[in-house]
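The chain that follows stands alone, in the form predicted alone, written as structure tokens.
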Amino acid sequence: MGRKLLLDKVGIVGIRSYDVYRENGGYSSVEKVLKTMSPDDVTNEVKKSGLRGRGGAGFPTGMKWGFLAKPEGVPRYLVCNADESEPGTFKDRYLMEHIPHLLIEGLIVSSYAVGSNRTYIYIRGEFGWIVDILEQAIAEAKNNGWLGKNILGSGFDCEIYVHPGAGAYICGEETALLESLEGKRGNPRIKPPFPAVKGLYGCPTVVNNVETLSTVVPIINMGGDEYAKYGTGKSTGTKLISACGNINKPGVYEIEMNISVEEFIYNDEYCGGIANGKRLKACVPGGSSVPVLPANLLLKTAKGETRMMTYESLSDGGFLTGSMLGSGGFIVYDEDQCIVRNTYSFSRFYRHESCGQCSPCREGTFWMEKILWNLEHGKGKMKDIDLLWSVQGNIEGNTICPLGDAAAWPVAAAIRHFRDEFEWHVTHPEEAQRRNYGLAGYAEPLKAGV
């Protein structure tokens, strides 16, 4: 089993408290940077580490920090995206709940690097109990001199504030998050300008997610070059994976990004194989917004190479034969799962969560849900499959934010890889109706125009 850098101390009794966290090396990275490093030194270590954003996009973190504008007399902000709302993803919640001081430590170091004296944690509103945990951790850190004015006599000031949202998926998009943080409706902004130039309150802003900011701690403690030795290629270090679905051991796993997908699914150290002795049918490897892969393309690439748990390997072949590591929401389907039903469930979610700002997303997600409802309930026609393909194609790439793409990609991949299942729902309407027991409580979607 690979080395753990984020969850190595989770099993220590009382690690949620400041005293135990400190006794086990906590806040040593803050001491190191404030006493021996400049902000640019910290950014350079993050660049050397090869750390990529762990929220889904996988953009190089150090490079993102380097884009931050630095106008004179204008404050800069760091915002932690803790609005973990991607279906199938729950690793940030786990980290905040079990070792909150790791995030606080990462926030202090990152704030120093980007020059933020006021840092915000924007957290999903449903995580009420975690808000209390974070507030306590922040209070403990401040009481022990790690937050406030002139930290460790360095001249650096930093305050951290927790801001609960209202539970909107769209606020996971960084500009919608900033709109909500400013007290407005969480609609995505048109870019440019990007947050690095004009973000929170019109000031330069960096937005990173919980896992990304927490990972800064081991990078500083061990050095960027040492961190880069873990993993493989451009997928350096470790990654938290939220594993769920038809597996024997669902949970949060920290993997070194040098293992195969097959090892992750079948090794007892991780998922422990498919539940109830069933066969693997498919998997959504990076949260509900990434393309589903059938078993043959999940374990091997189209070139016949072993599929690895890395950014590059999972995306090999593009969306024709690949997918994305995304947020690490690893959803496994066994042989009994209905792809049409699962695709309908995702589409229903995205239709509900669309902010409605863009016509392709607002109208398109409605029609995808409607068509999939008909197919799942034995009311579909063969031409509906082509219509569904057309609708998703008119959404992708035509919206202000990536929610439209997130809604379209799962539908496109499901039709591409499992068209026979869609056709079966048309040719076997009575059996499709009998099989929709899991949707018995779902009302038919609204009629168009209502």
The other form holds:
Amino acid sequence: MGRKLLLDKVGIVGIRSYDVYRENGGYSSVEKVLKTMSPDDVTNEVKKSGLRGRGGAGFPTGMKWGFLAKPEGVPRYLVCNADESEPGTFKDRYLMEHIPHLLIEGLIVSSYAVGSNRTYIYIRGEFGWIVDILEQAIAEAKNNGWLGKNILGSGFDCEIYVHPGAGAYICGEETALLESLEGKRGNPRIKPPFPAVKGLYGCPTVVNNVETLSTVVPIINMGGDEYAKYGTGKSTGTKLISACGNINKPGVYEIEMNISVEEFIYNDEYCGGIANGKRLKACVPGGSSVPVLPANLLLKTAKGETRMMTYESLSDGGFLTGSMLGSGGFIVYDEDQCIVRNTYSFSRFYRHESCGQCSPCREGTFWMEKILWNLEHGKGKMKDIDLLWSVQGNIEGNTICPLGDAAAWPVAAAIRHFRDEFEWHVTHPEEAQRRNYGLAGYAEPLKAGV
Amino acid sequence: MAKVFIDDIEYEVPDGKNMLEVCLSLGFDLTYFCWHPALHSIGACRQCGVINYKDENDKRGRITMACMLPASNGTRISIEAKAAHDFRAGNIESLMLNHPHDCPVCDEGGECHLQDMTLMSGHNYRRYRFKKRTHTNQYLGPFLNHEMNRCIQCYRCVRFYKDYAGGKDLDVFAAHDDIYFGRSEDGVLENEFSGNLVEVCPTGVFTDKTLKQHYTRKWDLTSAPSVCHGCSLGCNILASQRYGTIRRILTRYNGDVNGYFLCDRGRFGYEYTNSKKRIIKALKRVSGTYQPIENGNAFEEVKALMGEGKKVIGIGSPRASLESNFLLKELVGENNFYGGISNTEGNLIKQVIDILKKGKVKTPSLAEAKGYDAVFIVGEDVTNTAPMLALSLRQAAKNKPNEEAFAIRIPLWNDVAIREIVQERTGPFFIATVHHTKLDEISSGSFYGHPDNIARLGHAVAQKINNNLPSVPDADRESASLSSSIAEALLAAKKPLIVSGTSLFSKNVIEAAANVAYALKEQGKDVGLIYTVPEANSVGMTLLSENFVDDAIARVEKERADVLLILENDLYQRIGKKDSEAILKRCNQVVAFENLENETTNSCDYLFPAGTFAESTGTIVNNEGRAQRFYQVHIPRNEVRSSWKWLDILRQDLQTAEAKDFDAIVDELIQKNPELQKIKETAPTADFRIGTQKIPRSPHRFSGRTSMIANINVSEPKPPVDNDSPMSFTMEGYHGIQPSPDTAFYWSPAWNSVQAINKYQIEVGGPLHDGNPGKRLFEPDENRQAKYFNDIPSSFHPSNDELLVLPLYHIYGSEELTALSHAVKERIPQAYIALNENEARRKGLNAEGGKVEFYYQDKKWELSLKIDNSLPDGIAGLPKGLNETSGIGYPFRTKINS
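Same protein, different condition: the form predicted alone was shown, now please give the form predicted together with its partner chain.
Full assembly next; the chain just shown is listed first.
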């Protein structure tokens, strides 16, 4: 049984309410930091913990806080990014739904660390019921003196506001999120200036993911050094993984970052193996934007090492033979799934979610979706596969924000690893409508030198 | 200077630029869409991708947008690398996915930046084989046509319209490939600068609707460099014609004046030149109606009228050129020449000129005005009286907040970052006017009051800057505190700017503005002082005038005149109806040189067809004292010609002087008026040649020349010759970089759109190759001890029964000629009389729109009521220059009835 830090209390009846949460040791980290620590101490603990951002990019959180500009007389803001909308990722939703006070507690501690007196939770518009849960948790926290003026007599003021978005995926990109929060169109900004210098309303701002901010609570409670003992290498601590697809036990799992991918898929503690006794074909390990990996590259790296559920191991081999831990949206495909169809589905999503600001992404995602529709529906030509490759190549790395990359990577990876399946769709247009390509050689052990 | 490397060649470039600007300035053809020299970089279109290398050992580099890459020392890029080429071609390919490829039916075709860039990028094969997405277009009013399907989503339109011009009703809607630029619903685009979208849009989404009425391709237009006659600012324009009618106006870049932009009055107000009401031949009134008369006969008759011993007087015009006014003055004699405006207005302009000449404060140009960091407007509704100045002031309002961005080393060109930092903030901007004006939306403090109270506020500000000045007696607490904060803000600024003008007909306002500027100057501030005047050549005409129309009236009242010569002047627009009638009746014969039929031409005896700016060559002087040359676009096939030509012919007949060409008249003018010496330098003389070549008015692709009049005669006639300028009326001539005052169109190989201007500038966005056109006639004398004006008016007390009526200005309608253009006509407001609610109630008026009667010069006028609560008590406002209010001289006092 892996150790849990975030979801350890999720099973307690009534943990969503303040009283139960408090009885079970809730808000002790707030007491600890406000009474015994300076903001810099908090930042240092987070730095020591090695915590990396759980939103997808994996940037060290303590370092991000350290970059925050602190000019005199200018307010600073902490913004919680709860705009979780990547296909396959639903861990933040789970956390906020089941143990909202953990996030509120993390937010108070983090606000203290960065000096934010007005902290915002920017939440995905579709999470309407979670807005209510959070509002209630905030009201309870406020009634019990954890928010408002002069919290615990420390002189620190903090208010938390929940701001629902209107359902745009792009508003999960931190600068687009800030634009949206300011009441503008959610177009990403060009950096520099970085939000740490000029963010919300032109003031220094830190934007962190829900899970990241929640993780600050156990870090403070146990100390950064202790937290760093969890996990392996630069992947310290635990991570929430939202597993879905053709597995026996879809759901949100907190894993310590020291287990293998194979264990995660097949162990009954986690996914419990492929559903219906089928075989594993492929997996998208970190949310729809990260490259899809065929089974043979998923379980073992190209070098033949065991693939672990860590930032480093999942990205081993770069995009040629690796992928990313990303936001932890773990999508598993069995032998009956069609990669072309899946890629089309992802492309359709990115086409719809492109903000329309810069050309390569706006036009490229639109074009890719159309080409993939043709391929999937038996109307593709062989040269379409090369065209698709060229279109995604013109997007990747050439856009203002990472949405362009996120749209290009899944397409690139699908062609890279499953080109035969695309070609089969072209050569067997009618057959491709009736059945799927199947497992082919994807589950076979890799030949040396791939 | 910074050293940069472009394709391994080293260049020294100025500091603080981005690589796109640098590349374009160096003459490289690098593709771009969203960047604009006045709107700067946002990095959205991704079209200027180049390879950026870390150092000389980096052989791989990475694609970077040149517009977002600072040209700092050691920057190393490649434009020519294959990866960069492929990226740019690929980007255009993706932009063209949904573009309708309708160039043959698109108004932009042939001068389209998208066409140019597509060719430049090398993209030529289309791999997209799906349906294109389509949009519904919108009705945007009489000026602009909307065709959204052509859009390539560069965001320039909203950036210009919202960020630059302060517009509110154009925005970007929807997302992903469905992005839509337009209004939330069909309707007139309200901003006064909407027409610039025609030039800002890189393709054919926003096109000129007036051009569409009589469409001609760019290459078929014959154009001339000209100067807008719509207000006193003297914005430079390119006027273009085909088949003898003016087709459109485009911006003529002048880095010192209007830069890249024009206001909608200037751009769309040209259609009066094609009006059916144009006087196109000499006319004589015979028993109440005008009959055509042979030129020669007309001259003979007028000559006979003006013969020996006859009392002849002439009235000049603030919208006619210096040369025309001068020749009229010469013809009738100095003592018989009267400037064609009221004495009140004439004296105000004289005072403005006096301050420009003798004051020690600089009058900045329209372009320089953008560089000031605090603004105080004293009594001028700039948006409506001098629209482009309002656009400059909107830019000035950004300077103070921008400093915060510069402090963290964000350069000016990084517009996207600046917008984030500055957000919606504006710098110190104070306005004192009679009523609410549009610039109030960016003001930090507004004051509404009677002109005397505006002047008192100005004096109070001046006194707070210089304690030695007399304090304003009986100042109320509110304006005392406002004047303190204005004085404080102006003193805190590096470059404060004072803006005032003659529109309220108040000497006190003009003096107060000068006092503020003088006081700031004494405090060592780099202060600017701008006065606007009513018309295109108000300053020029006034420089030649000793007396004005009221003097003429006094004279004819005393003693009838035999002949009155009126130069391009509808008296009813400039002086009251009663005065106009008085002078017309007290002269035995009235001869007018006029463009169009108007109220004055109804009572003349002879009419000579005078050219508008389109058919005339001449020099006018703008509000800052800048003399600028405008050229006739074509020689019309009727009798219309420059007024000075008519006058010169008359003079030959009367005084047997020799016929003179334009340069000879300019020589004569400056010989008699040495202070106007510089007007000769405003443009090359007619004998100027490049090698042996003239300068063409038509581009080298001009078509149809041999067939244009084939229905009349199959042999091509000899092209007309322009004796007044070094320009030809044809495509023959020098096609390289021409002298800046004589450039009739912008074109460079591969650059067919308006953005070919890049090639005419020393560096993009900078001055033209041989300097910006125009010469300033007066410069301030730094050493002069400016004399303060000490007459502080007493506070205005509204009277119970009488109202003071002041003119309110409208960009569309308040200018006489542009108001006759079809498109502008649609935007002219309903005539009204404006009162505040309180005043209306006291007069027993309740409902807005109700009829209000008042008397002016013994005549009853009836207009509908408009409630404007910003108007002070005791003051009513009338829209100036509208048909319904023509014949009113301002200001006047009246009683009103419901």
